[in-house]
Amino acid sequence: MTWRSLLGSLALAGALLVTTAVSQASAWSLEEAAKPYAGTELEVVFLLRPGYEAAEKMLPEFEKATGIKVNIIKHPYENALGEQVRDFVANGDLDIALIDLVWIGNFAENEWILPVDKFLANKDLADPDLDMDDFFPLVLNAFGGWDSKIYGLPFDNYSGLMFYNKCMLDEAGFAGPPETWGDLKDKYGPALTKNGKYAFALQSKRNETQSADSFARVLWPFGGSFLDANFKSNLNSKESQMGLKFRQDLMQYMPEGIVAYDHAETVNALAQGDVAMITEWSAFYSTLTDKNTSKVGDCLAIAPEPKGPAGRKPALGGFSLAVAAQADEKEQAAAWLFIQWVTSKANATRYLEMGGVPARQSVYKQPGIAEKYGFVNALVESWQDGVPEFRPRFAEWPTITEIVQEWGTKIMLGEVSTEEGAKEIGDRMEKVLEEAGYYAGKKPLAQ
């Protein structure tokens, strides 16, 4: 090599080093982005569920890196909506909204939350590695989307799965779980309901659990739905009635007092060996695999929810986090940094390991993840083919769900027939929608 060529090579190497140094210095980082907001305090509502415990364990890392303090206010699910609504109406202290997918219309139409576009357009706040396309499209649009805009990023993510005790099924002569709801009732129900044990438990407590986990779960697989294309009740259709009557017939294979079972009671019934099968949210996987609280141990297995005459229509539920419009500019920026961080690809694996269920497609493609977490294959399948409108996502749902809770419970208790209960729900549901302007052309008929 000549001296001239050597000097040229050294000059080129030096230029590359300078370019790399400049590039690294200007690269986006959470620490740099957060510097203007150090000392900011944020208020957010969390639920008493595994996904929130996982995020809380991760939180010290965010606070150390940013100097932003996140104050968590814990509520049971039943109180979370009311507490947040009161705060927003009073222009209170919440900086981050926790939004069930059926609350999104209420929050967006009342302008309590901000679209993510505001923050994605700010190069100082937007992480170049956020990768919105990495979220499962069904989950992103259902949990955080409204009126063609994205308001929240998926945080506590659920799909309905069948958890079952394979040892109990083996002893009864079954090689695996039921493929259809009909088989669950006609074959598995009689064989597994004996000696104080039950084949199945369907969480049906008179709250959102009745509406989402019990009532809605037997509509879609049988071809039914809450509403038809014109937003009129579809609950007395042949298909909806087939599903509601099926639930009544299935109750003979469930524990007594099933109408008082919430998630905790249902999960515990499987964990203690009292029931053989449950259809529950993916988020409870960590509870059922906790050796300190669950006796099911290696007998635990997971499958997609059974098929009905209309196919496999698993329950869909979950939450997003969105920036509150009532927060000041600094709080909004800090809130976005936290939401972006806690739902990021970079944190998805740790969130999963700590008991959360991320909505990132990439995490479930990692080698060994499906083998380590038994719910993954069933979860991914359900998020490909789920029903976005499993519960109607319009702003009036918080009012309508109370109607479903009341009369859905009365149906299960035998106080009214499925036809009578469906008519009461339908009439009252249509009255709510009429008052909201749906039949006068004042409201869009689809979101």
Contents of the next structure:
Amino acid sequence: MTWRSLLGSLALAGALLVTTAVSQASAWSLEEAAKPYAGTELEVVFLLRPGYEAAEKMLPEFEKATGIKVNIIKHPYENALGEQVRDFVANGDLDIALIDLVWIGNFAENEWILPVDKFLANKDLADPDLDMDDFFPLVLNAFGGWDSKIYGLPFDNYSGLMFYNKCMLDEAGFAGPPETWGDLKDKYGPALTKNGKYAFALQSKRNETQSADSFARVLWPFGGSFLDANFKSNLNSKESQMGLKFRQDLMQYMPEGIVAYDHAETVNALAQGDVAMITEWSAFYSTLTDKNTSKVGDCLAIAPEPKGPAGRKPALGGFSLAVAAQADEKEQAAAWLFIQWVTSKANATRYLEMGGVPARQSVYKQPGIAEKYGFVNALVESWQDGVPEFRPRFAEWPTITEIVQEWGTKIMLGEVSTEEGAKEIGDRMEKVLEEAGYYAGKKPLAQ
Amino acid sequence: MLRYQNRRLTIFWFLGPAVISLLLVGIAPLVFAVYTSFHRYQLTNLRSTPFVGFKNYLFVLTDGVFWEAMGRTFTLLLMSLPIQIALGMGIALLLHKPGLGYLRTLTRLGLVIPMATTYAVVGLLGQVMFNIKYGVINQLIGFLGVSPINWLGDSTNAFAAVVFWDIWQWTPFCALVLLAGLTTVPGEVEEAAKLETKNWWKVLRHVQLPFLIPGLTALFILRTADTLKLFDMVFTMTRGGPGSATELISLLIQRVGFRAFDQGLASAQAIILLILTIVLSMLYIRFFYKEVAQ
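With the form predicted alone already on screen, would you show the form predicted in complex with the partner chain?
Complete assembly follows, chain above in first position.
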């Protein structure tokens, strides 16, 4: 066989392979894939947030195309984890798990959810256009990944952004938002806190808001973190303390009673023109642009969160959807089809238009999207700088977050100093980790 | 013999459903709670639930957080119950006056509203009404020239708000119970006493109060039990915060059991609370029932 004939044969074989792949890809359709599962009913927990309302509006189309019925059980965020844990422990009805990024370790280690590999390997179920590489890598790995495996596909995606009232900033002589946390406190704070108005509001209520939105938010940009490389508390390090003390100093420019502010109060404070700046999740964009819920109107502007000495390190949060292991084979297949559909590239634009925030890179590259949705540029930039372990994602987080919430609030109230509070959290956190077996080498130091 | 058997069967059919229901709903969970309290029973790690003996109990008994929550619960009880009884007594005495007609009926109906409102709704109302900026409470005190008070964001004020709200909700209950007690005083005795003296306190102390003791006993027992298990109102209003300022014992147990998922520790806390409640009930019964007997 000559080189020419060998190359010819290889080219022919390659062409055949490509043709087969293309024909398979074009042959796949949701309707065909779902045929064996028509009539299957799925149970899933949704939150009372804009992204879920968007998905709910899109749902009839999926149900019509597939004959699969999706039953949504709505819960406020604070109840969602407990409801799901109890359901999984009791081998209940949920077929799809809704996973906050800090629950992924817990769900994966308990084998309540299935890795996506199982479905990607099934050509009858895997949409050839799924394109896993199109998800923002940070978001896919942080929201849906644990221990080098992907379990969930990013569904309701957030990054911390700075929402601000540019009219108030203009009036005070600022051409734009603060670039650093230091500027926010030292320049913008004094200038914007007057006549019953405040420069900034940092949601700090004693629940996950205190841990995620308040405590962790001042750790990372200042170089701090919850744990060091040996999984010992890093909260009394110079950097972590700098961040926590900064929060105490910044409180003079926040409304009184900030420890009672949850997301609703904080977003409302900006929406009503009572504060000039907030750092909130991207998901609240639709609330702040809705004329029925916000008076800010055209004064609303969005920027990435300010930088600290260690960089931007914005808050990272969001939810993925994964197939529940307790579902039977038919339900698992139907659940995968739903997850794949609702997070697909094809539906990303519609999801965005209806108030959701997709994690698809392609949608934000479309012409006109950045102009239409003011948060896009800041969001994309934030998803380059985020820290996956912004809050540790291991199974022990539900216990640790309770400790952080209690003592984090006590620090803010001045009931204990930042050092005392950090030591209390650190000691209790280490005890939890010790009992879990991290220090005895029973568990890998993964967060 | 047959008659005896039939009688036993009848008793079984009458009592059986209630006993079985009680066993299933009340006793079985209690037995399970005792079981879990002796184990490391983490809901998110049920693959390993080793027997830990009294470790959970020892932890609870030496845990400052548990005793602080217990202290707050009893502080709430000691602050709110006397005020509820005093105000309730005042309302009951006012409604007991003759010649009020429809006004009495209307007031009685009005008194039912706070206690008929779901605890969680009361808490949510509190959250809105005590809001520092938009709350109606600050609006009202603003008319008196008082600056807005940071109710829910300050530890002391948040606890005061919870006490106030508990008094608002349960004073009517005290009033209705005491009013019912006042109606049991024989008319001629009360009339004779009022002819003897114009001092209302003497009438209350020597004539009416003895008839109010059973009602007061019931109030003490019911309100103590209610306060020890008070959860919904505080949870929806303050969620135990700010810090731990309003974290009552029931909120702590819920937090440990259902948010940190440590069912073993939460069960130990609940069992200790149960023992304390039983001791307290026995003390009430011993003191007050003795009074009634006398």
